[in-house]
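Okay, so here's just one chain, in structure tokens, the form predicted alone.
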Amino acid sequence: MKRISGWSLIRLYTILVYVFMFAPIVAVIILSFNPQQFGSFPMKGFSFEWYVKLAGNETILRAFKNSMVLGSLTAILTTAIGIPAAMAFVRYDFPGKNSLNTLLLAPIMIPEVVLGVALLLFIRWLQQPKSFLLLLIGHVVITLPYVLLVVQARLVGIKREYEEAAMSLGASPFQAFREITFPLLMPAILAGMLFSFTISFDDVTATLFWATASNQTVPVKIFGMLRNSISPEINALGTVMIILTISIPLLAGYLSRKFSKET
């Protein structure tokens, strides 16, 4: 009798392991395409029934939009914060460096409950209501440190001897960065932007300490829906969130690949 080595009961583990992770996903996808009100095995049949609901659906569009506002601000703050930031602690020498970059990236190691509650005390000390604009910033707390990382990680790969070739030909500082550097970390700023919409998008822990109701995410909406009633369009919207959580990610890796290749 041949004797199950310790690689095989590791790759058993790991499949069911992965089974236990990927099967609720997946009944999730099969199930937003049941026609009935309460899902069930096997289906008794195929419908975009649900679908059609969810879009008709305004308040799930309104928080949609204002998940892709969010998301899409987010990224464009963090990535103007986190470029010049990763220059200046990749190419300079300055006091406090290396406190002001770990103090940067620590939200990337707390827990989102603490930072939640953390800015929601502090807004309430300065007494502030909360808003929009505390929701914006704190999502940019969040995901700064991953633009940080990926594009620190680039830069320590581009020479700063291309930079002064350029600027010894006449080029100013400004023009070296924007025809030289920046070109090189176009894959780095991308794949970061595309994670920080991601992160941001999919939040829910902390958002649920800075929304209000009348800018509530999908996440947080969602959270609101299993609370109060089981609905099947919370499949379809979690089919809907399932892709874009995929496909982004993907997608952000095959530009950093395209732009890698190309410069």
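Between two forms, the rigid core is the largest collection of C-alphas that superpose within 1.5 Å. Given the structure is predicted, the values throughout are model-derived calculations rather than measurements. Numbering follows the first chain given and starts at 1. Compared with the form predicted in complex with the partner chain:
- Once both forms are fitted on their rigid core, the CA atom of Val240 lies less than 2 Å apart between these two forms.
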The other form holds:
Amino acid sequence: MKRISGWSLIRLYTILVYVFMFAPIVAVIILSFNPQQFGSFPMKGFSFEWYVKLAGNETILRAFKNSMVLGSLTAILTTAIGIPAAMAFVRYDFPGKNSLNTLLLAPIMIPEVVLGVALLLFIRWLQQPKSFLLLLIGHVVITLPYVLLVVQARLVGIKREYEEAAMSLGASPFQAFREITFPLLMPAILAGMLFSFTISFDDVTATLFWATASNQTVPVKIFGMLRNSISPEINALGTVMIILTISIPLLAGYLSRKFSKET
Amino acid sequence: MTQERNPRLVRFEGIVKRFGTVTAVEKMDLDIAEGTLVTLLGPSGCGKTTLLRMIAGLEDPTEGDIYIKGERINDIPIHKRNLGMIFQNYALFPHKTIFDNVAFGLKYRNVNKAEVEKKVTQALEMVRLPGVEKRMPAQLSGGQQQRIALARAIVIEPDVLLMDEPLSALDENLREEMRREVDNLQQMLGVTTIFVTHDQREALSMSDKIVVMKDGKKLQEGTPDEVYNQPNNHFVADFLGHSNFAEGEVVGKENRFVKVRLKDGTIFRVEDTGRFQEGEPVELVVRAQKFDAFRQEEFTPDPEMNYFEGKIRDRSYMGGEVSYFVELPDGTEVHIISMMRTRIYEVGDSVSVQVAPRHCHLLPIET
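We have the form predicted alone; now please give the form predicted in complex with the partner chain.
Below, the chain from earlier opens the complete complex, with every other chain and molecule after it.
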């Protein structure tokens, strides 16, 4: 009997942890359909009012577009850099390999505030203005470690023999990569792109330092809005963000499963 | 065979390979004749795989030259060497169908589509797996996958077929079957094959020539019969089969025999090869299978034979034969393997053991 009560305690504890984690998110989603100006329970009805308002808000739409463009470019650029880097780290030996690898992974361990300020000081030292390019570079720096880790892990699992077999059959090193390694890496590449997109799409701390008035992202915009007033519009925006960040990975997972079944 | 065979289709000249401070291959000279199957045999870490990878172009020799068909290939990259390579773990491309796997090498050889299909079908028939074109590698068993790998390698008609322990990932029964298959296919196609293995049975049964390697050095090269029956040194005698060793000294010659006195005073007569002279220290080698054991009271010594007496210490069945360890009066143990058709002794039995001089060999003492 004692053992059972011990387990039920743990079970209760676990449930509480999840409630604490997800209750605010659920509250945001529910309150986004609340027609009142000041969201509180019990709700006085159900409406899409704030979503309609959101769709008409020029600055938010612009921020949304910024976020999408920035996230996509970050994902593409990061994988474009990450794949060859991972290949070099896993398949080749060169002096300074370990230090360089640590350096590229460092942004995971450095607080984003530090990273944000550092890049800002660097750009000041170069006497360049803050720009979209700065934001893009910053996001690539932040997301590169994730792509590197995911692609490297997968690459370690792809036996060298595949490439060696391809080359022994007449494929040049590049052809062997294109025909063999790249398709086998595809799941990791997709995962890496998703990581970098969602991280870029969600990032607040570092982006606060780098964004200008003309290229604000959605999270920065929300942060700004919260400082002035607590508009229920934010609930609606938050809901949209939540749905996006959850559904994109799910969709990608579904697609990759579907493709792997077909081939 | 109307065509003259090239006795040096593959040629190593003074090949040295070092990894940092470790020497993997040391001053290797080796010729491989066209159409033969040559086995590189040795324990792991002896440099046999490194040697194979150097022919393939997957490693560069630190020193020396490699020639294929008289052409120095040191600087030719792997994909231009026209070699077929078989790996221990098959290395079939997991995301490609069997057809695409086998056809892979033909893509880089300007073969038209109809021809590709014909060649792939032929290759699959040759490895006795017709009709699997549309399947994925994961849907085949290990043995089948290795056959596909074989088809993929031979379809490009390589100058040399390189096999890196191709059978060691298969289980015992399948290995025997695949071994015969590889052997037959090699003879049918007449493709020069270099086979790396640590399994002496594989090496002895398939090879035209065996190269025994240890610590990056070639210890002996010859036909399976030569390496097995006339080992050059202690390692080769020990690595192939079950051998007994005893140190002694040449004490004289008599007719066509050399007389060797062992440490315990026994005189052994060994066929004279002219290699050793009176007074030289030698090591006597006798294969465990060459002894005949008799019950002591039933034994009549034959003056032509060598014999000694001992007690059975240990006995184990090995299926078709029985393995005994016989303890001599001075405490040394001799390993004897006798066929089941002779009588079976019990542990503790006193036996007389006899061996013919032609089954005894002498080796120089290694320092």
